[in-house]
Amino acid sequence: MSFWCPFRPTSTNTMTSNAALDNTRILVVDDEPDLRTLYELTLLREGYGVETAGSLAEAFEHLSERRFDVVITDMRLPDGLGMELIQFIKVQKRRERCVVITAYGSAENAVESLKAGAFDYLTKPVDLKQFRDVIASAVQDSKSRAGAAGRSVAPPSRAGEAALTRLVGMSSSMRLVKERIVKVACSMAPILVTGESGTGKELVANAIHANSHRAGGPWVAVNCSAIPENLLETEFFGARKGAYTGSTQDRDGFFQAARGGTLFLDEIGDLPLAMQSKLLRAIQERCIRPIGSPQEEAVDVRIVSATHKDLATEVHAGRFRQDLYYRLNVIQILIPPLRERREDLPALCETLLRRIALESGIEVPTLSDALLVQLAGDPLPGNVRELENLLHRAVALSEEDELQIEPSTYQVLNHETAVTTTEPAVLDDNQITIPSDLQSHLDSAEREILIRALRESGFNRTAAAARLGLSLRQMRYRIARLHIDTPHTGDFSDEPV
């Protein structure tokens, strides 16, 4: 049964012209006549065209006669799966954007579905006022995708090309994480990205950025990890003039800041759980609450968070939030550390040289080849930023042209004497001695292992803490705790790796 709308749009979260909903049409596929009637009028109300469906073939012979616009599907029906339209829309390549409604609990089936290509998904009770949201914003994609397809196809951007050729390395596991930014950066669905510290992660998002339709739009790059916990919800949401004492006028978070662009969100795994859940609010629902403001706010962000943390196992310590994760992990690029890619040293050797030597204002220095088999046999824990720092510290000290690391300079980086080791020590009763002082004895080997963390790290906290295992906020207070002086160079920063 056919409907048009005699009513206006009524709702102000509603993000297309009046003009663009006099042509949007809706297919609603709900075997459940109560909600299926309750769909319909809502989205009525919104000014668009509704169609409706009982089951898979009802809704396949609405697919046959006509395009839709947003396609919204029960992911149980009695004839079969939700799903399976999705992948019908898919193997088509037609233009409908599906939102997948599915019973409270079952994020799983949910993720699945959006890695199938669904736009969005929705959990029983569906709440109106987030239906409306992201059938909204489903209805906008919708229409960008038909302008676009309309249009010669455009090639890839200079931007985009940059961001791509500054991810060096041609080995076959950096071309796979290549062609997969390139696949996945007009996707809406979240990304995680993941890999050790030091290999590039935010490299990797930015290019997913840059690649994608949104690379006009703002880049906005937080550090999960380096705001204190008490100031977490005013740099997302923002605060509205009076919020707090000292507030005098409206302050944008990073939420208002990144609207129509990207937000990478990096070292995710380290947000406290009660932020979580509020982030989790603003993603799924595409709308923030500024502190000291009554009403709540739109926002249109593509959502990419990476981690040194294998959240998996986070989730199931209860430090991080299955719900979070499900949202955050639709599509992960996994970077392989620099040890699985050997064959990519003397390239990024060259560029990491090059830029060394335009910040220093000289010329180009030579690696030796006796440098580079030493490189070679390195595990190099720390990867690209490791190699760096160590780069670093050759050019500063070699007094040839073409580099060499003395023992001495290279010490720093020995990791046969590393910070942690795979076995530890057993001493006999001999070996042991009592100190008078527990305490003191057990700071001074704390600062001793902290020290050498951080010169291993080039005196980067961010990178110091994630190899001991600590967030960065443990990292300065123990740094606070044990005096432990900052080096008159410019290298002693919260920089994340």
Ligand SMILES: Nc1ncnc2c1ncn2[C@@H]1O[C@H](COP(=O)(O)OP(=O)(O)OP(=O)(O)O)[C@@H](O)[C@H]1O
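Just so it is clear, the structure is predicted and the values come from calculations on it, not from any experiment. Positions refer to the first chain, counted from 1. Think of the rigid core as the biggest set of C-alphas that the two forms share within 1.5 Å after superposition. First, how it differs from the form predicted together with the ligand.
For F131, a C-alpha deviation of 2 angstroms or more is recorded between these two forms after rigid-core alignment. After superposition on the rigid core, the Cα of I72 moves by 2 Å or more between these two forms. Relative to the superposed core, L311 undergoes a Cα shift smaller than 2 Å between these two forms.
Having displayed the form predicted alone, please output the structure of the form predicted together with the ligand.
Below: the lone chain, stripped of partners and molecules.
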């Protein structure tokens, strides 16, 4: 087993046919890339599936491949007039409703297009509210013509409900998170899940998948921070036989594995810039080129990403591409930190204790009111993950029937301790010397910090990771990279990859 292996497909079925029927698809035709992107992102945010074309020829190609509900076209295109599309759709008796975008002041064009069969027109500069309203009516009209029921939100499936139940918490903010999951699950729009470390981003992402039309398709979760940079491209896009020495057969990447399903890009904020541009291209063009392949492959994948970083700040600092940020952040779900939803603590403790009891083969321990009060007073900077670790340790260390959290145990994961113990190692000005080899200097500093955090957490990697603000996988990767030996005693809350 490699430490960084982040690839966990759980199902290989393809998308159900109902899913395809329910999806609303819109074709946007405009030769101006910025406008195309603006329309596309606005529509994705509304939950529609969108394809784009920059010319008449491209638009015809899309129309020959599939049916759409609505075609939005600019009047003037480099190889002809949008009018030709309207006429084609009319002559072919296709169901697409056309919305034409005309230049300000060209009323004749607008009237002409309506006469030719356009559903409506908009003038530039387009007012986005009006744009959304006109498109919604066009979609409605197209659906009713096709005899379809329209864009209905189906009640959650069993798997969808189960995934929402796994996400414990009925505080008003968690209710909102769950409502949003159901609302946006069925759109094709990329979703960015944000929130502090340990707030349950992966659970939310998985609930989106389970509540989407793609629930029957694969769920592929990838930890972007755990893949060595030189392997990123192969891992994402796959490689063809003979692409490099020793590659004797074709190898699929995450995109191929997630076809018809959801690709969850965890810790997206840690993706190196060079890979960010390749990912942007794959998402925008909806096609990839495996290493060593002369051809591109189309991929039908829904992207959900997550990060505990503030991506807007990352963009500002030049560490994250702005265009990719806009692409991924079409819909955002922010999970509030646990300290802002204390009312979820009792239910969370109960679920976590049940989980721990099941894993350890013991009876479910009782949680006293006093302990709940104690937990409610803790800032829990590592959120639910930290709570889980605290309870793990409490279960392992309590000798009485009733759970107790010893102050010493409590301190190990206490935020203030973490801050005061980790800061001087890095920030003390007097200790900074200019090293002749920065990388090995940083490695040895990192090694020292990791060993110290591990030692002070009783060599519990989960606890040490939470203390350092790392995910368990990041911690494992670092431990492996720096060849740190950890005794396995006390590592009871380590979870499998």
